[in-house]
Amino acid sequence: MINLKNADPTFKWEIAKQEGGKQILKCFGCSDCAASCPVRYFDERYNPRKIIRLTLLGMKDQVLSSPFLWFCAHCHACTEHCPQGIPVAELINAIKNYAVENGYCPEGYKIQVELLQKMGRLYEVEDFDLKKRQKIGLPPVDKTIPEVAKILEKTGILNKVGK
């Protein structure tokens, strides 16, 4: 049961203002997005229709604090099946972006940003990797990519995720 006592009636309008969030008001909750979602096939707790519905109802804290918001694989199956033509994957991204701007960012994402800042990629390239590349005729790669840290700094993403 959904308790609307703490609902924020402005939440859907705030999401609608986000890039990719404009068409949230067109959703009539048919569930085609959930039915076509391959992530939902593996974990039924992820449900894009439910995320959108709760957003429309103003359940801001419940949506933004949900770990399931971050399960979207961005495959666009939901978008391709939406009878309203809603870019559902973009809408979920809009909600994620809003979540980060409001201090809701999963620790795993923060760690990924930290790794990108430190190495310019999500994994460390070691001498062993370079020797393997050389052995099969691949060109060497730099162990770090400092330009990525500059991009993170210029875009302000470090401040947004709280790192």
Second form
Amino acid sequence: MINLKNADPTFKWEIAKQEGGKQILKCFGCSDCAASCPVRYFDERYNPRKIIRLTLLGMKDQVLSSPFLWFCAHCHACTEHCPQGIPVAELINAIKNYAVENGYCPEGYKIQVELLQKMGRLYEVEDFDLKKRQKIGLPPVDKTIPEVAKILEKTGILNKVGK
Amino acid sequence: MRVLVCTCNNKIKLPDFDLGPDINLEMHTDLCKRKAAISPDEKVVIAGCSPSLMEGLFPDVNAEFVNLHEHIVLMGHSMDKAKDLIAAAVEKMKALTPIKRKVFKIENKNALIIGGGIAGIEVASRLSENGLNATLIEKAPFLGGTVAKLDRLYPEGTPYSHTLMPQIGKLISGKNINLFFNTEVKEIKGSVGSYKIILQTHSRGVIECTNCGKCTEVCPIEINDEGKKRKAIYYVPTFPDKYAIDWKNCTKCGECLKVCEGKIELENKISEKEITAGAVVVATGLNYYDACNVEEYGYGRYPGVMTTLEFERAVTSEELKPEKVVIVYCVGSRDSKHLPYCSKICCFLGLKEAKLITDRLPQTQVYVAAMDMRSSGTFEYLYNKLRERGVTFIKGKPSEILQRNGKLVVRSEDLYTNELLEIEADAVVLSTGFTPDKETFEKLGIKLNGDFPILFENSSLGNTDLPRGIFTAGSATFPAAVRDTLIDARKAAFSVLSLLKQDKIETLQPVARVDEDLCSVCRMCIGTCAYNAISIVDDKIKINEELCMGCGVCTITCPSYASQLETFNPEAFSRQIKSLVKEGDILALLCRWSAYNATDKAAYDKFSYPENVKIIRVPCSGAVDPSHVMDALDKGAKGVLIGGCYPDACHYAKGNFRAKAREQVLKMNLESMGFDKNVVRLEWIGKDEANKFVEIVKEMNK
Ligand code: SF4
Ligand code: SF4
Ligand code: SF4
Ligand code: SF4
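Can you give me the structure for the form predicted together with its partner chain, which would complement the form predicted alone we have just seen?
What follows is the entire complex, opening with the chain shown before.
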């Protein structure tokens, strides 16, 4: 049940202030976004309209702590469809950014940032990979890219995700 | 100049005062009962009750009204203030151009009606019944418009012919009606009472016709006419009783010539004819929005996807017998990529098509996919009935229509269950939105506000008695149901009758006038006029008296003050302000349609505001020039309040937005001159917001 006693009426305005979040107030709930979202066809628990709706209702904690918020593939199918001209994918992003800024970053993301910081890439390059490359005539790649860590530091993302 | 003061049965005791030479002060005891004689050619000041009342008693005079009753007596303010208000009004009137009586001769008793659908037909026969001449032009070769293409009319479901055929019968038996087919307006000139119109007519191709129908049998060109098959030479059972050639599709093969019992000419001749008219009625009906633009629904690509009209015609001509149908709502409408508005009648149409198919083929499974169902009024009964019949309503806007294994698939979310949903169907009906006939309005010089003609969309404008000779009927301005179309057509006929039965119209409505000596033809004013009243004729700025609403917005836009509104020119206004404002005053310049009325209400509700608040009534907040604010500040005003209508509530469409834009510039300028920018305030004050007005002026007075 949605208990509006727990609603935060300022939440939607907070999201509207975010980059890409401004148009959220235009949503009239037609669900074209949800019907066009390819992720939804694999996992019905993900529903961009529902996220938007809960945001408009002010259900801050429910939205920000939902693991489904992070399912968006950023394919922009919803943005193409929305009759109200809402950049839905950007909007979902805005909510994600807000979630991170407010300490709701999911563990998986933190781990990804850590990996990036450590190696400069998400997937470790092992000797096996280098051998394979050599076999098909590709030049070797560096196992780590230290510049990425510097970039991460500059962006301040480490603090934001609490690392 | 005369100054008429009403003492309200000797309750108001003005001290003696001299207003200067040639100004006669007249005391009346009850102006509201015994009306004083005032000629429309003289300039007067009338001091008494609120202008909201006085204006009704003296509608056709050149007057500045001073509100003695509400602003002085009820407020308990001094008679000295009353004197100042009167003196300032006199100052204004001295510099004012009186309103010139505008006379429009109604030379022509003929009305041109553009469009031969039910709206146009109704107007023409009503006019003829009442002894006027009506020229009805129709761009197709047959009468009937959209209604003639339908099978039945909703919500009751009677065949279209029940409505249209008696109407046509009345029309063709009427007197003084001229009908032109294959005809459009090429050009229109003139003004109310005497329009000159050039009509352009394409020939019909079929000159003499016995109605044998052999031509259609032999014609090799078959086309799909909105869901129904027909040939390039065809017949519509309305009027006239004669076949016609569809020039767009005819290949001039000559087969029909060989069998015709009458006479056919395979040449599309264009002829022109000039006619005159005293009034014009636009009855051009509606256009279906092109569903091809909504690409995700596959219209034009998948044969089973059709519009409501095509579906209706295909089902009723037995060309289509679907087993499973999905009717999709809001196609194009309520969509920022297509039509941002709700087309109003397509919800009804969708219900109607659902009824039509379940009437004829009860075994057909019908789904309606709508993000909202707007079944206003008695359409709710139809909606109820259809659910009882087993029609399934889905809430949600379909995202896509696909083709899979020879079937159409509609994809949507069903918002009632929160689940994704796919429906396989053999026909998908798109309830498309509608657009008005922009082209005709543009030809008539009527400005569009987005998609709609601005002159007809604003309800406050409908009440203004403008000497305008152009009327609309039916769906020409906005999609309307058949019943509403007929009512609207009768209303239009009535307006035309009241106009054309007169020999001339005289009006004292103030309009803007351009002083040619001052005007540099910079064209700044043209874009600011919300009514398209300003144009360039022979390299000079010209204001169309028929269209000007008298808002005064252009007078402020003009950098050389060449445009002046009768009753309200910048110079006169400036004199009034300079005469009225004293050190420490608050000057309130209030829109006559909203904020000014709040001050009357303040008096009735026994609010009070300080004596140093001086109020002047202006036509529109958009008619206040920054220089007027400076005039007041120069005279030592503590603050200037500009009061206008709330956003979107402006009587003149956008005047208050102009005021808002100017306020920002003004504030910047004030700051650069060392003033506190808050000495000027632009506020939206509704006509009943007495409290708001009082609070604001009190705050400014602190
Ligand atoms: S951008 Fe995200 S929400 Fe939008 S359709 Fe793609 S996955 Fe779904
Ligand atoms: S498509 Fe747009 S308007 Fe419709 S529910 Fe999604 S965000 Fe809201
Ligand atoms: S009338 Fe119904 S179908 Fe048409 S635009 Fe409005 S809501 Fe949509
Ligand atoms: S801007 Fe106003 S006053 Fe000027 S021409 Fe247009 S309607 Fe008339």
